[in-house]
Amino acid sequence: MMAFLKILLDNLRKGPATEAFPFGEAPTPPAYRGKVAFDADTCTGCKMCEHVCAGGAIRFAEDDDGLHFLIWHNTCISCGLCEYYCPTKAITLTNNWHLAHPQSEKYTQIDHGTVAQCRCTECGTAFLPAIPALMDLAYRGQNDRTKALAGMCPDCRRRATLSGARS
């Protein structure tokens, strides 16, 4: 009986242990994995996220205007593998977990993004651009030479780098 009274007094002093949701906002922990966000400006097009996606929610399709990114939020299991393996952090999991929707809207729960192609300054070939963070990593900082290399396709960049190393 004494243990019961102790528990009762503790519960009365501390207040309710549950949240007021849906009548109040439920707190979201900072590390909670929710909806996927994609940043096309930092994507390198390596497609690692598509490869590691456990739910098969991420797809890429190449077209004349670039590399199209598609995520099906209905299929995403919020495992975080895409964010973990993305070398440039172009994919992040937000803590927005408000993804409830009626069954009739299940095919609209998608997000798109396009990594635009650019033309090589040397040969004119269309290619996915090298992002500045990757160029910094590959060439140990930015200068006039690396800025010129960033405008070249991988083949022309390789030729220019090799010819510069020989001279």
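Worth saying up front: this structure is predicted, and the values here are computed from it rather than measured. In this text, the rigid core denotes the largest set of C-alpha atoms whose superposition between the two forms falls within 1.5 Å. Positions refer to the first chain, counted from 1. Compared with the form predicted together with its partner chain:
- Remark: with the core as the superposition reference, the CA shift of L9 between the two forms reaches 2 Å or more.
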Given for the second form:
Amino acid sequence: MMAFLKILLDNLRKGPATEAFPFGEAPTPPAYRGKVAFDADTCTGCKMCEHVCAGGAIRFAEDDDGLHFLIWHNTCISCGLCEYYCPTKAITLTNNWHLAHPQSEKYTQIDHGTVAQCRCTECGTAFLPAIPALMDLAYRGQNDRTKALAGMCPDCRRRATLSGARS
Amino acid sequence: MQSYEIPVGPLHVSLEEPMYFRISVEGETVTGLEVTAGHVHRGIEYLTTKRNIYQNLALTERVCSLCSNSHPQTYCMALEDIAQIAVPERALYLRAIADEIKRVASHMFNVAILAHIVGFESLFMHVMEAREIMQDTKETVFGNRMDIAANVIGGVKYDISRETSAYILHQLDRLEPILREQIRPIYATNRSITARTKGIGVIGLDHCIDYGLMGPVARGAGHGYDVRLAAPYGIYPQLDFEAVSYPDGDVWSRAMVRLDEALVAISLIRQCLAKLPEGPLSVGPLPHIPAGEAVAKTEAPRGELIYYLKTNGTDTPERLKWRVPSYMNWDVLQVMMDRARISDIPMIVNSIDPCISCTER
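Output the form predicted together with its partner chain next; the form predicted on its own has already been displayed.
Let's see the whole complex now, leading with the same chain.
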């Protein structure tokens, strides 16, 4: 019993073991898996994050404006699979864990991003471009020809590639 | 003496998990036990066949909180067996580190609850506070206190840099003396603990065989079966450790097994960090999983965890089934509780470290 009294005294001397939050800052490690952030500029539209999302928090929809990315944070479980499987890391888990909100706002805890379509340099058809990050990943660097081809819709690209092979 | 039947549970028998017993008593003595199971059946096994193999990584992790790393790890091992994937060595080391960190936290939680049931609240607080060192480690290394999300198909999705390695060693240096020099001696010798735990809930070696007992429950009764040694997987054949075993088979022995195993786990983490080789973390993001079936087993904190997986060439499993150690360990409660006092019921239930959410999934 005496041994434990010493532990008690030591613990008493050390003061509270809990963090002072909300009156002080709670330490958050850099690896902390918090609120999901999405960067439309580096998204390739492969939809792998939607496929692996265990909670069904991620949805994609496509219309004339482009590819719409939607995440409902309330059903996100912060497993980090979207970030792991994202080829360009357009989706990341931030250190932000300040997700508390009133019940009335639970259906509006949504982030939305649009991957814009671009016009084909040849025929003007709208299509989802291959972003530079994806081109770098696929070709290990780009040259003028790959850059020119990346600006074309799949049909024109096919035609241009074929004519390039002929000449 | 008059006989009664008393209901115990379904809430707060010893843990905040629903266990429901109908207990026959004569005076203060337990004469019979009937277990009513199924209060937290959520149909997760069925759900896994409605989700793809990637989503199931997160789903299996959420079957249970304390063995949350064992489930996805065993699931990945079954998938890797089907796909004939050789997991990179660095990933195997990282898997062992993740698993052993979880084991330390799980075992310390159970022995803390023991102190809580005894009524030794200051000891409960002290063990839980020491356990926070491990919880902080998990949050810093993996990004979450419980669901560490370490495993992916073909490897792991976290890495340990030199700084992280130093941090983990620092945390172990903080925890180990507390565990070895303060907590373990108290559980070993303190009268408040030993008076309530020694000779309580006794089982013998023959019960371990008859009931197929697993984990610290079996090892606390002299049956030194540890999957990491009996059917080695991952990197465990290259690590130096022995199965912890105590002969008496009472509540106290099971607690001591857990405390000693937490110390063994700390030694295993140190060995892994010292030997951690360079190399890739996985075989690549999207390995093809052909049709096939496989069985994988690991040593979860509660004992042997078995996964059976059948795939059909698509990325949705055809059948996924697991057997958890608590299933058998639960059944032996009728032996442990026979002729026990009513006041010892929560103590005995806690001593098998039941994981109801795993068992009833």
